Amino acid sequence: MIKKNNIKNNLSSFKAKDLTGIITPPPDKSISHRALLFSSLALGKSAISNMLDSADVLNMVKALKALGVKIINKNNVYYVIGVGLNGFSTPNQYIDCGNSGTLARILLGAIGGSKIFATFSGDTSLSSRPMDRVIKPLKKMGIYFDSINNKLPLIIKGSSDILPIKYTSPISSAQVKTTILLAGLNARGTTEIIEPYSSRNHSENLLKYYGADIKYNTKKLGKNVISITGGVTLKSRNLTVPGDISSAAFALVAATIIPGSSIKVLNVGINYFRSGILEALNLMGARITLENKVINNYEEPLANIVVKYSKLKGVNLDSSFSARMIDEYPILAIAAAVASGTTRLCGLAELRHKESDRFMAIINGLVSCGIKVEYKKDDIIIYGNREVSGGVTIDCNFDHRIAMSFIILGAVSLKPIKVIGCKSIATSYPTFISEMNEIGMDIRIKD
């Protein structure tokens, strides 16, 4: 058995089946980033309770470290001292991002409205991100960059006269939607949000629990308007991170596409926008029911989710989809190339500029699985077949999900499938190996 948090680089996943037992996934990686940032943010004392332990959590802890915030670990429960809107100190080192895209982007709105300067730094994967869609709404309300190609790293000079702007987003995007969020906090009047369609907003429901004066009526179709007046000091609170939807899809694909498998995953936030492989499973026929449902002090639906052996079917997932679950199209893409028939997968250009290129990623690692595959502009075309031949190494690039992806793959193959960077899985669900060799799959080190 391979020990908890000790991810090795090169696995290998072997065939499995019956898969049974009861998981507790990871806490949510989004809603803890935002947690310990905003209650960075706030003035007064906050409790944030079953936060993410992994790798690009605990780099936004040291970021805000950095900053001059005071963040405590006692008995699981993370304790923010808040240095309120306006109260970052100038860090005496680079601020290292790692891996993590939401930590940069977000905290560089963040950090606007304080009048220091800092510099940004993340590994080669990040660097080679695009910043530009959070540079150009920021710069527009008065923050200074300075970088080459509007990459990492680069330079914030943050500012103590923030602008009000009506901003339309060419892209709907949670990351972009909160930095401009998180900016217009020192704003002197009202800044605007417009997004062609809504992303997550995990960020809206929270920041109103801090009390901050926002506006939003979230829309499962059509533009998305949010719009938030600076100037109003955010309050402490307290808060119970939920179980992460996006690390539980690898167990539910799991379960649903490896025979005789009945699981039960616990406690997992069911947000409509992060919710969407949910539908996207239940449209291919899996069996999923949801038991127990609540909602939380700050907006967020939970519920624990129950998923069963099912023989899907291909299906046509239309653009609207991409933006409630464009982390999970590398497991759906999985359980497509073991159902019946055709699936597309629409409108998935985001994918390029992920820890890797995913949209590249699940095409050339099906295929070389024995799976047809076709891709037209921003489509996936994936031919399913039951019987999939493995027998092949994937490297993933060191992108977490796409790791994992192949990895539950590996279960339903007739030859093991081998993964080699793995190590990333770390920076999202640390307890991945563990947790699904103690319901049944069959993953071991291969070096």
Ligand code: S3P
Second form
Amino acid sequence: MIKKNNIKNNLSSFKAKDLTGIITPPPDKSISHRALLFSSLALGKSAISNMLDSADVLNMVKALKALGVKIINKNNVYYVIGVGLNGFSTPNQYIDCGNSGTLARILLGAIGGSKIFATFSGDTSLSSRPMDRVIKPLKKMGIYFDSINNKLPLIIKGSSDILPIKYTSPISSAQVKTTILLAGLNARGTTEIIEPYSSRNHSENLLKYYGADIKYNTKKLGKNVISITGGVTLKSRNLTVPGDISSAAFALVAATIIPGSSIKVLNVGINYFRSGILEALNLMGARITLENKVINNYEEPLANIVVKYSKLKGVNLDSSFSARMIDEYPILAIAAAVASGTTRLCGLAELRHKESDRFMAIINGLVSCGIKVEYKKDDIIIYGNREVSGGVTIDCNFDHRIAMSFIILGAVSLKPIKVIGCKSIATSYPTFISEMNEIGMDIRIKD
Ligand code: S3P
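Go ahead and give the structure of the form predicted together with the named molecule, now that the form predicted on its own is out.
Now the full complex is given, and it begins with the chain already shown.
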């Protein structure tokens, strides 16, 4: 029996019978981070309900408190007393970003307009991830950084004279876009960001809700353009965080590939720029239907998702999908592994810069389980096979999504799959193991 919120590091996933029941995925991680941070930048008291209580988000709470923000958790509602656009104070300790790239990257732009010093650190994985993508534009805006090779640990010194910039980002990244927008809140004038494909737009929806002067959903020569004009005070807000589609994706794929399954996943955020996974699974022949669709007060759509087992076929996904399901490729690759025919996943360069090198983790993990996989430059080609041998140990390199993906594959493999590094799952989905076992999976502790 695995207790809720108590994930052991080594787990084995055994063949599962049909999955049945109803589950509620954890609250959205991206929106939880932003709700806390944007409430800190507002004036007044905001209330956030259904906040994700995971390691990554709790590190955001700690970081904001160290920067002088008052945050109280009362009866599972987080109350945040904002300090205003440039009211952060110099922390007397390191800002420990743990495993979270979102925390590190979006907080830099947010505090860049306050005249303070701070040192950011992270765990081994985060300390090897690129920060130049945010340091470069933020330096142009007048914020000072000191680091070795543009990685953590780093020192940031904020400025009271933030310059508006026009920045064309070489990658579609919501973290890059968000940090520039947050720095732009303090700029004298209008900051414009152009990204190749639109990445998730939660920041835009929320900034508008908090009262920022922001324009988005505009296309110029096929690219996504967002602009924000600085100097406008954000107002405190009350909001509820929707369920996380990136976490729900594990149950959706599990029910799709385990014969006889039929489950309902409640309250899932289905923002267009996050829901590429639903489209991809539908193209593969999955039986997924949406029920009770609503749009919340900050323009995020939500629905219940019903999914039933179905025989999948391979699919070709071009790079236009990648920004809309960047975190779902590991679990989609599991679906592709048991589909009939070939799946081509294109334009996956960004997967090399996640919590681990997910590009290689997908390939090496699947190959060790007996699946034929090839890669060409930034594309992965998976030759699906309904007979997955399994019987292997996979070290997820402390990457939560790799861990959860191979646990799901274990449920349809001939022999169990053991995964090492499962404590990482607590960064996004602390109740994953107990909830998946409750609907019929067979995940056991193996030390
Ligand atoms: C996130 C954006 C994505 C995603 C990450 C969360 C966010 O990263 O992979 O898990 O909340 O902004 P990039 O912005 O680097 O694509």
